[in-house]
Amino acid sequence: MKKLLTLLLVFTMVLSLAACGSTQPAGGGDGEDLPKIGVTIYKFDDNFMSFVRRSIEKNADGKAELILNDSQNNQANQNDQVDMMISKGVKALAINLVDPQAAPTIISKAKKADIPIVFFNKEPSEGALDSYDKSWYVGTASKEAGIIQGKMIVDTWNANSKWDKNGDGKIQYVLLKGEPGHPDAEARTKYAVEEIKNSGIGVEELELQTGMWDSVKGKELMDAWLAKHGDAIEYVIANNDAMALGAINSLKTEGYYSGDKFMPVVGVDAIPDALTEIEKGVLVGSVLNDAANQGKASLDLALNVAEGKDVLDGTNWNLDDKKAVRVPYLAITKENIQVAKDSYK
């Protein structure tokens, strides 16, 4: 009898748990399915974009069903993925373009299906966004990162007179540029150097080549530059942290950061691996490209339009006159490194 009662009790508990599991999903409302949002990332193995993707997934939990795609840095792949997501009935698209010039093609697909679209991180042209009233952008003000990085270079250069190895008062620099034509790469390159010049410090460009945002390419370029210029290089400027870290690996191989042998390097993004090097006093600093808030804003806007709400409904985001939410940058050095660490919690 006791065994029978026990079995009945277990059976009752199983039925009760099954009933709980059949209730409406969090955020779904009245038992309806969660809104389906199609997301593409230009490539999953990009260091910075991996954190944006994680933020999107985190903020979608219990609120939206994501169809998430790795475009593998191939625009043709991304175009096909958009077609696939539309065929699966997504209510909104969130697109990190492979090529910003391809925005009109993506917009045409979304417009034909009457599906709203939120671009993020790689900004389409103003004309492309204006061509569709259900398209928006989440990202940054591209030149801001360059200006902040330039100020960081000026401040650290002025505070360390021994970095001027030849005593000519100029910074002999090499620059690792991101993807050619990418708005962030172009703006960071231009405004970082302009900010140095505007401060009154002279500059001499020894090398400027593209490392395509990649740490391996950053190391390869730095290897070649060290072989060619050696100690004539006084500063390494990188459009992102991945390339900066690649350069640092090259410099370490040549004995830098051991004893008194030092080479200042700055990056952009303030990714966790870069923060480790800042803490160790190797990387001079970086510029926080707020992956957590870029991901959150992208999901917030996409979710609102997927549910037929105003794009900013219930958020603290603001649109500028270019239909864009701009997430601010912040200079990160050893002194305020905790701010960057907190952004990854």
The other form holds:
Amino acid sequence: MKKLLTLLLVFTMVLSLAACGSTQPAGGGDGEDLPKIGVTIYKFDDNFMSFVRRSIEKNADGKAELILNDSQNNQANQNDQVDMMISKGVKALAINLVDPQAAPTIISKAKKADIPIVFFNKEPSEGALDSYDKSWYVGTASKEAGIIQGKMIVDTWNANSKWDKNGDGKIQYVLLKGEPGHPDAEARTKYAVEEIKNSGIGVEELELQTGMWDSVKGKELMDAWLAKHGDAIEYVIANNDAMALGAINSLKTEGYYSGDKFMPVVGVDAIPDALTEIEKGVLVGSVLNDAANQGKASLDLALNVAEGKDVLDGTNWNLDDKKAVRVPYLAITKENIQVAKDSYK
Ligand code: GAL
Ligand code: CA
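Please supply the coordinates for the form predicted in complex with ligand GAL, as a counterpart to the form predicted on its own shown previously.
All chains and molecules follow, beginning with the one already shown.
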């Protein structure tokens, strides 16, 4: 019993340490002479972000001492973490916002302490970035993913006449949306559907709801939609792979992907679990959201400004007119799956 209690105590201590943000002296040394960079991830429990985090850590190795925080999907937590990191003397912040609207709050804290910020993955509004000359953004051009996904839907639809189950020439689709108000979720939703329409194919939206980027929520929504519409659904469009994989789980329970019962599903991110389903011919395709390069660019920029250098010093990144580095997306299907696999090496 006593042993169990001690174990419990140690476990709780480890947990609370993790919640406070762990200091990670990167590289072999004690990290004392390396510049401190304060990093927040909106929640560690996000599949895609775990790969961005991994890339930041890898690129910081031997170059920076990271203070890494899990904001646990709570903006108030994140605000406290930023205060804590500023008091610990970080030389730069790399912030993955919880709420994309919260940039001004973080900026006002950093501005007071004269600390530069590199936001990543959740794009702040233009006005927010303009309000602080020492702030930048690393991410993607959100609409690009929607356009690529839309094209993939058009190409695969045109190549598979059987997928038009009711033969009306239109795609009856359901759409799993990411976090509402998130620039990626809004743009992917809009441009994927617009791209289909632009190609001349008619669409009918049977369902559109947010699954908050989450696989469990994706499965729950798909369960409900299958119960309601069954085989009247002809295409499942997901703003990310986690939700696409959730939908696939649901579909498998209903007997899809065995025999000739098939339902086309497309996602975004090209995370390793999704690549496995693409190889099996289950997931139609995805759009590579290049976590490795987004993590690298975030760290490169943060390290430069932490050392008082020009933000792009010694890098190959470019800033657009919105002070943003935008890493390109890439369509991924079975044919070029190796490109996505290589990006995780
Ligand atoms: C998106 C990504 C999602 C999710 C989200 C978090 O770019 O596609 O899977 O990670 O960022 O902000
Ligand atoms: Ca149809």
